[in-house]
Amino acid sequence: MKYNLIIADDHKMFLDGLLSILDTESDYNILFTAKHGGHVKKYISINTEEQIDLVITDVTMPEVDGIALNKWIKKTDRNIKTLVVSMHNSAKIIDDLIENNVDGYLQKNAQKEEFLRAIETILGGEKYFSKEIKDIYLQNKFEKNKEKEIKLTKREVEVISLIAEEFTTQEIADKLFLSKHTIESYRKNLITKLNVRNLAGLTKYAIKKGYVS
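Please supply the coordinates for the chain just given, on its own, in the form predicted in complex with the DNA.
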């Protein structure tokens, strides 16, 4: 029995490459290829009777991207596996996909063997993620949890941003039309809250958070 696959990628070259490595495997039957997620949604919606085993999709595509497509497929209750391939390993993308029960994730520069292994693994009912991807996901989770404990208010963010932009307390007070005592309090609270020692620590935090560059 052959597995039915759908592939979505707006890059002709990648598509051709993928088709060529799947061609050598007789187990796979390519039902449909698409240049964006919308076509895949439509195809799946129309062919309600057909058994679709796996959708392989790129992340970046016009209109409906891979993230949205995965989400949509996983809501259909039709037990369609998803394998997402991407150029880049963004923690945000990986996180979003895993939260939406994606079955596998590969970087586009993976070797032929890894592609085939991933597809086999997923069709066998298991998840497939490389060690690197797992690490990124866990690292991200870990950081997000740490961040959750420390939550800055709007004003605090404003103040720490200006501190990191090299303004003095008095200057910040003038800018925000507040008393310099107020800013001093904010600075004090920030140092305590963020568990740092001084302005350098505040600045580093602000940069890490992207409040300044």
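For the two forms, the rigid core is made up of the largest set of C-alpha atoms that agree within 1.5 Å on superposition. Numbering follows the first chain given and starts at 1. Since we're looking at a predicted model, the values are computed, not measured. Compared with the form predicted on its own:
- A206: CA moves 2 Å or more between the two forms after rigid-core fitting.
- Once both forms are fitted on their rigid core, the CA atom of T24 lies less than 2 Å apart between the two forms.
- Superposition on the rigid core between the two forms places the CA atom of H11 less than 2 Å from its counterpart.
Which structure goes with the form predicted on its own, now that we have seen the form predicted in complex with the DNA?
We keep it simple here and write out only the one chain, dropping partners and molecules.
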């Protein structure tokens, strides 16, 4: 039995490299190659009766990227597996793909053996993520859970928001009708509580949480 594969990548050299690897494997048949996800969507939509087992895709591509393509494929009723092979290791991209049921994720520097192992694992009905991708995902999940545990009081939010807006300690004290010493204590406590190193860290946290624009 041969498995039918589709590959989408806008870098021809890398695409040719994947094809040369798969050409040596008798279990795989390359149905179609594309420069972006839009072409893949069109092919799948037109060929409704064709068995498509796996789509291998990059993330960054023109028109329709790998994230959007994976999301679209998983909304079809075709039971098509997806493997992302990309240079990106952004926690947000990894989260988006996992949340939309991607079957595997490798970085482009993966060895041939791991690439083939990932395909075999996915076609066998299991997920496959490289060690680097798993580490990034788990670290990000840990940090998110840690953030959820941190609860700022209303006053702490007021102080960190004003710090992020570049008000001085004295100006914050005047605005909140508190002493300069009290604001300094809030600042020190916030740095410890949020595990940041300085005012820049507090500002970054405030922006991330939407306390300031």
